[in-house]
Structures are given as structure tokens and as C-alpha cells.
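One chain comes next, on its own, written out as C-alpha cells in the form predicted alone.
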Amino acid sequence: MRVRADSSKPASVQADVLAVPIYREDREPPPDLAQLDEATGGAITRTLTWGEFNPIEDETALIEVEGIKAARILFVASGRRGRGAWRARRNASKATRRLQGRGATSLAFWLRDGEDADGYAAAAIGASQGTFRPYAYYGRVRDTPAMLRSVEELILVGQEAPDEHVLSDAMAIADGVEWARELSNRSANDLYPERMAELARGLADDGCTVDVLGPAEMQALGMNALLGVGMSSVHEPRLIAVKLPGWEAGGNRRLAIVGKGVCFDSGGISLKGAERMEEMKHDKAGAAAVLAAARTVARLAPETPLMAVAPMVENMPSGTAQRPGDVVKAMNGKTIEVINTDAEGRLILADALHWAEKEGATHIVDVATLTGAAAVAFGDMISAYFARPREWGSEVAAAADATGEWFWEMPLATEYRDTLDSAHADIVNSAAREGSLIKSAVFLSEFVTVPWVHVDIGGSAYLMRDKAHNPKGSLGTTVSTLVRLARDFAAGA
């Protein structure tokens, strides 16, 4: 997709379609909307008055207009004003998704709130997301040529156009988001630990150093928490580490991003129910995100002191599977009693976090589809995060805000630590359901000592059904945040 900015009035921008965000407050058109309404001979007022578009009930509406350079206006329901880059990204995604399979090849998207450079970049990423076709990878045969058409040119209309590099960088990030979505969407029989490692090795073409640890190497390092999860599958575990050229020169400031990589999670002996188990191919979304972020940063700023770590396993029931009641010793020497084999993500992260620190990471962020509790609490829009110290968490949250992702801080209440006590080991991997979102983070905090943030994307990693802004499947959540964080981290060195 070609992207450019235009500071002209919306009515004078040449495009097949002009996308206009409509807020709930726009029942009486404010001055900016009134000017466009006048130019179209009252088309906006008629559409709203006659109920052809209700921003509370309808997501989008496409109408033909006269008097402006665009042949059609696409109304986009935008909720209430606010949330800056997040709103711009979501609206732009709705707009391009609405035009999938139609004849429009150029879209002018009006940034009504006078967005800054971050808003422009977020809109560009969102517009690219809206053109994503989850069925394209496996080549669904019933698709027609019309279904494959999408917007080829995006014109971002606002008061002050950003520097050209802002939009070019945004499209590089959008490419990373799409790659993460593709990886997460791929089925478990197609993408398993060994194959994920093969794909990661391709990042050497971007100047990265790629190390892959197999079972023997991990055994020698004492990664028994990670190995215990993966020992039940015919596909053996891998630990993938991708280091950018700037990692070695990072000195006393090195950032590691660690992503949970469970290529399929059956729950193991603590077997999940059959309903929606097919979604468990997305339990590798965290690993997909950190690898995609590393690839993107390597292309934009290879001097960044960044390492991506992806512990990859399958969690399956078998005669060799880990059992409830088993005790394993993690790489940091702590023993863990496995109460629930379906609380496997925290086990593989325990070893991966400690390993990243031993490799020289001074700051760490982990991303994981860790708990169903995150989905219950926050739905699919918001990612929960925990931080130690909170100042480091504020930096991560600022990167999310800047790129149009929605993070929300949760308390790292170590007062719950006693609920994780074991009669036989140092800690259990699962406690009572009350407060389970917090307790999962408290567990992880036992395995890292440097500044650290845990991001739980259990609800925000993928959609369970098609929505106006994105199709069913992976969303590439946290890729843009991690890219922005890494670049800001390097700039602050």
C-alpha cells in the first residue's frame, strides 16, 4: 500500500473514497464537519438525519456524493472523541476493511482531530491491518478476484503532514504486524517448534545473529521448567534467540523481548475442553510478536541493543507428558510443583526470562497469551501489564499509546505470593482462581531480577469472530509497541 499525507481540505483531495470519522457528539455537525457538509450539498446532514447512518448502531456507511473530489464518502463510527492514536488506528482499519472486495483503489482518510506524527503513523498501520486477508496464506479456493481487491493508495488528510520517514517507518511496522499475524494464524501441523526455528534463522538476512537451542543444550543449562512442558510432543522444544547487530555494543543497557511460544496448547494432562480448542494455535502469538518486532527493528535501526527470545513448545497429552504433582527445577535453581499442566506458559517463560538476563539483558519485556483471566477482565481491546519498577512500565505503556495500542497497568501484588507456596517445592505453578491474573505475574516475578514488564495478551492477541476493524484471527498485538519501545530505549541510552 502506498501512503502519503495531504494537508489540503478534505473536500479537495482526489480519491475514490473519503473516509470521515463520525463521533457520537456529531448529531449537530461541528464546524469542521459543517464545512464538508456544505461542500456536498448537505449530504452528511441528510445521511445522519434520515438514519442511513447511526454512529451508535452502525459501524460504517458508504454513500455517493457530489461537490467534492471524492466520488463517495465512507462514514466510520468512532465512538466518543479521544484516545488519540488508538482511535486513528482503529478507524483507519475499519475504513480499509469496509472497502475490501470493492472497486476503490484510493482512500483519503480524514484525521479530524488534528493528529500529531504518532496519529498519522497509527492510522497508516491501522489501514494496512484492515487489508489483511487471513485466508490468503493457505489459498482458500473459493476466493474470487473481486475479493482480493483492496485499497492500494492511502492519503492521510490532516492539518500538518509529518516527515516522510514517519509514514515509511509506519509501513515497515505494518509489515511486521502482518508477519506476526501470519505466524500466529498458521496451524499447528504447519508451524511447530522446529519450523519456527527455521523461519527465525531467516532473520540472519536482516543482519541478526540467530541462535537456536535444542533439548540437549537446554538440558545442560538446567531449563527443566521449559523442557517439562515440551517433553510430551513428537515436536521437540526449541529456544530461539535473535540478537540485533547493536546487542553486543549495548553495554549496560540491553533490551530483551521474550514471547511465549506454545505452538499448540491442548492443556496437557490437565486437558482443555474441546470447545474452541482450535484457537490454541494462537498460543504462540507472543513469540510471533517478538520475532516480528526484532525483524522490524533490524530493518529500521539495526544498531538497537535488542534481543528477541522465543521459547517454543507444544503442550500435548501423551505417555511422556508432565503430570500434575511433578516437581521440576528451573534454570535459576528454584523448584516448581506443577499443579496444573495447562498453566504451562509461565513455566517456559520462567526459564526464558532467566536465560535472557544471563545473556546480558538489563531490561526485559515479556508478551504472552498467559491467562483466560485477562480476556475475562479486559476483553479483546486492552492488554494488561505488570511492571517492576513501575517507571519501566510507564515507558512500555507510553510506547503502546504512541502506536495506537491500549495497555492497562495491573498491580504486581506480591502479597499474593503465599498463595503460591508448595509443601514440596519452592513454588507452585497455579493457585486458586481468585486473582489468577495477578498471581500469574507474581509467579513470573520470581524468575527475573532486572527491570521487567509482563504483558498478558490472553484476550487481545486474536479475535474469535470477524469484526468491523479486523477479521477473525490474530491481530499482531504488541508488535508496534515493541518496535517503538526498542527505538526509544536505544535513543535514551
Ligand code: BES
Contents of the next structure:
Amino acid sequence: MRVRADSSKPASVQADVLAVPIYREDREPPPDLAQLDEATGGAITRTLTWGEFNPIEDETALIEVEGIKAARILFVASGRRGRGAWRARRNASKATRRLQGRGATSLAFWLRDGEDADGYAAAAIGASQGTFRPYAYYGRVRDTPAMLRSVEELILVGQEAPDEHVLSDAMAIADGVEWARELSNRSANDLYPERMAELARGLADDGCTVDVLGPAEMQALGMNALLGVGMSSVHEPRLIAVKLPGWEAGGNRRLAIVGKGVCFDSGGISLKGAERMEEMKHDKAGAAAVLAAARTVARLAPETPLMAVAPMVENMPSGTAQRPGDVVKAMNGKTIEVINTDAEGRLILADALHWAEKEGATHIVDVATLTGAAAVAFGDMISAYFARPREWGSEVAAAADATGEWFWEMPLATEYRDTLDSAHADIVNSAAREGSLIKSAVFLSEFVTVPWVHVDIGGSAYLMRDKAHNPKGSLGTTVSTLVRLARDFAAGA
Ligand code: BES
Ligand code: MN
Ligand code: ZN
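Mind sharing the form predicted together with the ligand? What's above is the form predicted alone.
Below is the whole assembly, all chains and molecules, this chain first.
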């Protein structure tokens, strides 16, 4: 998709379709729509009053119009009146998704309440996301070329057009988001640790240094928490590390982004139920996000002192699987009693976080589909984060806000640490359900000493069904945030 900004009036922008946001407050056409309404001979008033489009129940409506440059208007339900990156991203996504398979090559998207540069960039990313077709990866032969049409040119209409590089950077970020979605959507028989490592090796083309550790290296380093999970499968574990050209020179300021890479989470011996177990191919969404973010930053700002770390495993029940009650010694020397083999994410992250720190990371952000509790508490729109110190968390949250992702802080209540006491080891990997979202973060905190943020995308990584803004499957959650954070981090050095 190509993108540009245009500060003409919406009525005079040349495009196949003009997208007009409609707010909940717009029962009667408001003054800022009057010009457009008049130019189209009252088409907007007619649509709204006749009830063809009710912004409370309907997501979009497409009508043919005359009198303006565009041949059609697409009404997009845009929630309450207001501006901001999150809203711009979501609404732009609804618009391009609605036009899938239609004859629209160009879309003019009206930023009706104006947006700053971040809002423009977010709209561009969202519009790109709306053209994503998950099934295109494995193919669907019944689709004809006409059904596969998407918007190819996006024109952002508003008064505050940003510098050109803002929009070209946004498209690079959108590419990263798309790659993360594709990786996360890929099935576990197709994408297992070794394959993920092969794909990561491709980042050498972007100037990155790619290291891949296998079981022997992990053993030598004492990464027994990672190995305990990883040895359950015929697909051996891998630890992927991607360093940008700027990593070495980073000195006393280096950022590591660490992503949970469970290619499939069956639960292991503590086997999950069959219902929706297929979704657990997405348990590698964190790894997909950090690799995609690293690739994007490598292309936009290779001098950034950034490293992506992805511990990759498949969590399976088998003769070599670890058992509840097993005790493993993590790389940092702490012993862990594995109460539940389904709490595997924190085990692989324990070693990955410590390893990242040993490699010289001064700041860490991990991204993980760590708990079902995050999905219960936050749903699919919001990612939960924990921070130590909280100031570092604020930087991460600011990066999320700027790119239109929604993060919300949870308390890292180490007061709960004693509920993780073990009779046989230093810590258990799973305790009573109460407060389990917080306790999962408290567990991780035992394996990091530098400033650190843990982002739980258990609910926000993928959609369980099609929505107006995106199709079922991975959303590429946190990619845009991590790219922004890394660039802000480098700028703040
Ligand atoms: N990958 C799951 C968490 C998950 C579940 C993410 C559903 C998204 C949707 C994780 O490994 C897991 O199984 N967590 C357990 C932890 C429990 C055993 C302490 C959970 O959340 O139930
Ligand atoms: Mn699990
Ligand atoms: Zn898991």
C-alpha cells in the first residue's frame, strides 16, 4: 500500500472512495459535515436519517454519491468524537477491511477531527492492517483475483500533514506488523523452533548479527528451565538472538526485547483441554513480535542499540517431557519446582531474560502470551504490563500510546512472592489461581535485575473471531510499540 497526505477539503480529494468517520454523537449531520452533505445533494443527511447507517449498531456503510471527486462514501463508525492514534488506527483498519474485494484502488481517509503526526502514522498502519488476509498464506483456491483486490493507495485527508518520512516509516512499521502476524498465524507443523531460527537468520540481510543456540549450548550455559520445557518435543528448542549493528556501540545503554516463543502450547503433561487448543499456535506471538520489530528497526535505524531474543520451544506431552514435581536449576542459579507444566512461558523466559542481561542488556522489555488471566481481565484490545521501575514502564506505555496500541499497568506486587515458595526449591512456577496474573510477573521478576517491563499479550495477541477492524488470528500486537520504544530509547541516549 502506498500512502500520502492531502490537505484539500474532503470533497475535492480524488479517490475511488472517501471514508468519513461518523461519531456516536452524529444523530443529526453536524456542521463539519455540512459542506460534504451539500456537495453530495444531501446524501449524508439522507443516509443517517433514513437509518441505513446507525453508528451504534453498524460498523460501516458504503454509498454511491455524486457531486464530489470520490465516487463513493464509506461511513465508518468511529466511537465517541475525539482524536488519537488508537482511534485513527482502528478506524482506518475498518475502512480498508470493508473494501476488501471491492473495486476501490484508492481510498481517501478523512481525519475528521485532525491528528498529529502520530495519528497520521497510526492511521497508515491501521489501513495497512485492514488489508491483511490470513488465509492467503496457505492459499484458498476458491478466491478469484477480483475477490483478492485491496486498497493500494491511501490518502490521509487533514490539515496537519506530517513530514513525508513519518508516512514512509509508518509503512515500514506496517510491514513489520504484517510479518509478525504471518509468523504467529503459521501452524505448528509448519513453523517450529528450528524453522523460526532459519527465518531469523534472514535478518543478516538487514545487517543484523544472528546467533542461534541449540540444546548443547543451552546445557553448557545452564539454561535448564528452558531445556526442561524444550526437550518434550521432537522439535528441539532454540534460543534466537538478533543484534542490530548498533548493539555493540550501545555501551552502557542497550535495549533487549525478549519474546515468548512457544510454537505450540499443549500444556505438556499438565495437558490443556481440547477446546480452542488450536489457538495455542499463537503462543509464539511474542517471539514473532520481537523479531519483526528488530527487522523493522534494523531497516529504519540500524544504529539503534537493540537486541531481540526469542526462546523457541514446543510444549508437548511425551516420554521426554518434564513432569509436575520436577525441579530445574535456571541459568541464574535459582531452582524451580515445576508444579504445572502448562506454566511453561515463565520457565523459558526465566533463562532468556537472564541470558539477555548477561549479553549486556541494560534495559529489557519482554512480550509474552503468558496467561489466560490476561485475556479474562483485559480482553483483546488491551495489553497488561508490569514494570520495575515504574518510570521505565511509563516510557513503554508512551510508545504504545503514540502508535495506537493500548497498554495498561498492573502492579508488580512482590508482596505475593511468598505464595510462590516451594518446599523443595527456591520457587514454584505456579500457585493458587487468586492473583495469578500478578504472580506470573512476580515469578519473572526473580530472573531480572536491570530495568524491565513485562507485557502480557495473552488476550491482545490475536482475535478469536473476525471483527470489523481485523480478521480472526494474529494482530501483530506490540510490534509498532517496540519499534517506537527502541527509536525513542536510542534518541534518549
Ligand atoms: N500460553 C498460555 C496462556 C494463554 C492461554 C494465552 C490462553 C492465551 C490464551 C500459558 O502458557 C498458560 O498455559 N498459562 C496458564 C498458567 C497456569 C498454568 C498457571 C494459564 O493461564 O492458565
Ligand atoms: Mn501453557
Ligand atoms: Zn504458553
